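To begin, one chain is listed below as structure tokens, in the form predicted alone.
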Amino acid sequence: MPISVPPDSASSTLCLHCNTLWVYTSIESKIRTEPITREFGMHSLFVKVDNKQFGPFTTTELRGLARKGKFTPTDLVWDEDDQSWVHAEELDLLRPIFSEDGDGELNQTRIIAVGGGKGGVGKTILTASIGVALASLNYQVVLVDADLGGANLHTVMGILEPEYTFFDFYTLNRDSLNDIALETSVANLRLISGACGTLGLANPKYTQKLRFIRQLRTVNADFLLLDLGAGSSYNVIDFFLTADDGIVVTNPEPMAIQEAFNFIKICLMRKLRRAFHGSREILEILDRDELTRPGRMQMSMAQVAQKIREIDERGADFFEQVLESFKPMLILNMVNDPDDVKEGVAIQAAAGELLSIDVRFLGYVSYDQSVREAVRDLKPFILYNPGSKAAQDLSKLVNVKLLGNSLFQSFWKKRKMQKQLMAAREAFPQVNLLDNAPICSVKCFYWGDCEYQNGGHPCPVRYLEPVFKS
């Protein structure tokens, strides 16, 4: 599929082979910037001010600039349909952001990405339970397993052999994500399953990733929850930035706290480099060792913004708006001690001081043995034991912080949620892996080397074979 970017024949050209914008500063020299794509949302736009190209920016970011008088109806934006630069006031999408009562956003699915960098902090089990909680409040919810290298969200939902997976979507066996969305036993909740163990899907081709991201907005749902993989690969970061909201999950351990902050920093840097690909001066500032070297930052984003303002007043306005609009959310998981909650506040404070961004601390989920039991039972923990401490913490977090209900509203919402959860719990299929496990006997080819010999009983080792086959 051809990739369309705002042309600037005097200063740049796009290599369609590598999807990279080359910005020419003179006949003899050029600098390579970040890849330019349309993958970061349907309502992201490129802007040209003072003959410089910036973006893409979301309508939320442009609305913030408009309210400050930093973005005007006569500023130029790229019209994708007409393939030309037009005044902002000429686009129906942007016209409302210049009015006092307009918000400039269309009613659409709210995409929430759940990431965090470090593995083992509970992203998948939290994603599943958040989805169940939202569905119990009568929202239409779709869980999406975006962990391309290790999909297991379907297993948490008690589905060992999904009828359709991403493999069907990537191989064009199914045309859209809606076509592979599976019904679950929980009312209002569907699942788009990953394809674990399929060669190549962990690192999809660019066109495959772009098709997936574009399709996200077409899924029929109120909420779309993306369960991201561990690490900070480009796929993970781009999926996180594609979402309307991003939740970073971590636990109180020092390594996990450090990884969470680094993940937020890396996402912000990629967002900034993408937004200012057309400005050599701003890219040079972002590329300085103080920002890119591992370890503690030697220069805060506030200092970076000041250096940018010294050379480009309008560019600094856009830079500061990106910082203001980037508001990742944070959940502290597996909290044993009330004092551990301070770790979440510490990340929030560090992000404010060093990155000049507002990290919204949604709250914490207590360490609870029933969560581990729920995972072994192949159930979301909020269904396994709705009255558990972890389930109660998550219920409050979803009602008050994620949905923005008042404490009074939250009281009644929680009562409604509890009633729905109990009904969903009864309807949820009971998957007992031991029922289909091979029976231990001398005929087993492991018998001579096995230390778990217990003839006549289900094998305690091979009981997981149904999971391996999925």
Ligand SMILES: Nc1ncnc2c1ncn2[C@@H]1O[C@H](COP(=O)(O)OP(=O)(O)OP(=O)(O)O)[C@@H](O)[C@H]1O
Contents of the next structure:
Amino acid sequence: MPISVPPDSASSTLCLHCNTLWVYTSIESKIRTEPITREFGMHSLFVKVDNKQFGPFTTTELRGLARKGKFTPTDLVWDEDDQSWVHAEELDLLRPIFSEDGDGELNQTRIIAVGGGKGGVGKTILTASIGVALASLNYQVVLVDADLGGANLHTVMGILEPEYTFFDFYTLNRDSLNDIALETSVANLRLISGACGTLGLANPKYTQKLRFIRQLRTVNADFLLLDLGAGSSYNVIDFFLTADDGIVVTNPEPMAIQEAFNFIKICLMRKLRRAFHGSREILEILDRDELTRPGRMQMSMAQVAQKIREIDERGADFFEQVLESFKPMLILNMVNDPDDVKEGVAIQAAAGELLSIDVRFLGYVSYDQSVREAVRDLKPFILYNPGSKAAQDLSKLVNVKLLGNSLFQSFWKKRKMQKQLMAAREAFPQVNLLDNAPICSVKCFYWGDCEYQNGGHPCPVRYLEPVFKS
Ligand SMILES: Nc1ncnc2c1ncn2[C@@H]1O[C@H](COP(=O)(O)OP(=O)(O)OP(=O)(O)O)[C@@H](O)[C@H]1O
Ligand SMILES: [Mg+2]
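Starting from the form predicted alone shown above, please give the structure in the form predicted together with the ligand.
Everything in the complex follows now, all chains and molecules, and the chain you saw is the first one.
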């Protein structure tokens, strides 16, 4: 694989064994930065200003800077093909951002990652139902199970034994992600299933992860929805940041709210550290205790930006642009009381004040018994009962907030969606669980020992039975 970081030979070198960029600050001292993540996102670019290297930045971030006159056609960017620094205007990819109609953008597929620190808040079931909602409006949608530790999106879609999974992709049985995208019973909706039961894939090798991320953008679809695992491991965060948009799901309980905020903060810090791994002074500011210590933040991002501006004007421009471009979305799930909505607003306000970022609150989905019934019936809840409170909340949220339809447009779209959902509901096959899959229960020999134990749900590792028996 080509090394695709600019060779700032005086100050940096790459360890091929651990894919780590070492930045030399002087002859004697070196600081270890994060693993190279240049490859995340097809359009991530390094920039060189005043002999300092920044990035990678997305084209969207650079366009934001160009609009403010803070990134010009003659600024230097790293050309991966030529392996040299060229003026921004020389790159076909960047020329549109300097023109008036620079919005006619590059990649038509919109990748949306669904994450959030806490487990069990509804990431998977919301991903499935948002996918069904978009597909019913005639968008081509692919659901991607990127929960590498506990893939279960296929089960929510009523598929017990996926024909292909990531396993086939990782093991090179199938060359492209398009090949492993399975048709579902819903028109316009496909599924790339996680590698359930294939232990060891919870931590794919670095190169496997890179290959996956690059390939994601080659999948033919209007929307790609990534269901992420719980927690804030590098796998989860990197997928969240790779996407064009990220949705953080939380419920209104205080612990969940706190975890959602922390998740957003960790994502932002990783994004910033990545963008400034070429600048020792800025990294030092980012590594200050006041920012990294768990618990209450002692320094706001606005103050950090100010500190950076004192030492590096252009660096501060880039820093502020990264803050401005990071706009995670937020869904509050399992809302019992309309008053709970203020918790979503609270996260939005805290993110604005402390992190200087704009969290877009998409709205809430009510706690609804029919969601639980849908899960038991292996159906996305929006199909199981399109008239239920949760389904109504979600279709409004998709129509108005996610797609940005006006209230008038959304009225007609919602009618169309309801019609399609009723038809898709009729067509959705009933899965007979008892015939098809053993259910996780105390009767299992491995009860108490199994990492995937989830009583009452289909066993995700049943494929390993022959292995256990042998
Ligand atoms: N709006 C809701 N109303 C009622 N129950 C809900 C609602 N949303 C989620 N649930 C319940 O929460 C359970 C967990 O949902 P889901 O599996 O989507 O969570 P998750 O965030 O993906 O979990 P994990 O982090 O383990 O992947 C569902 O099986 C369902 O029973
Ligand atoms: Mg999940």
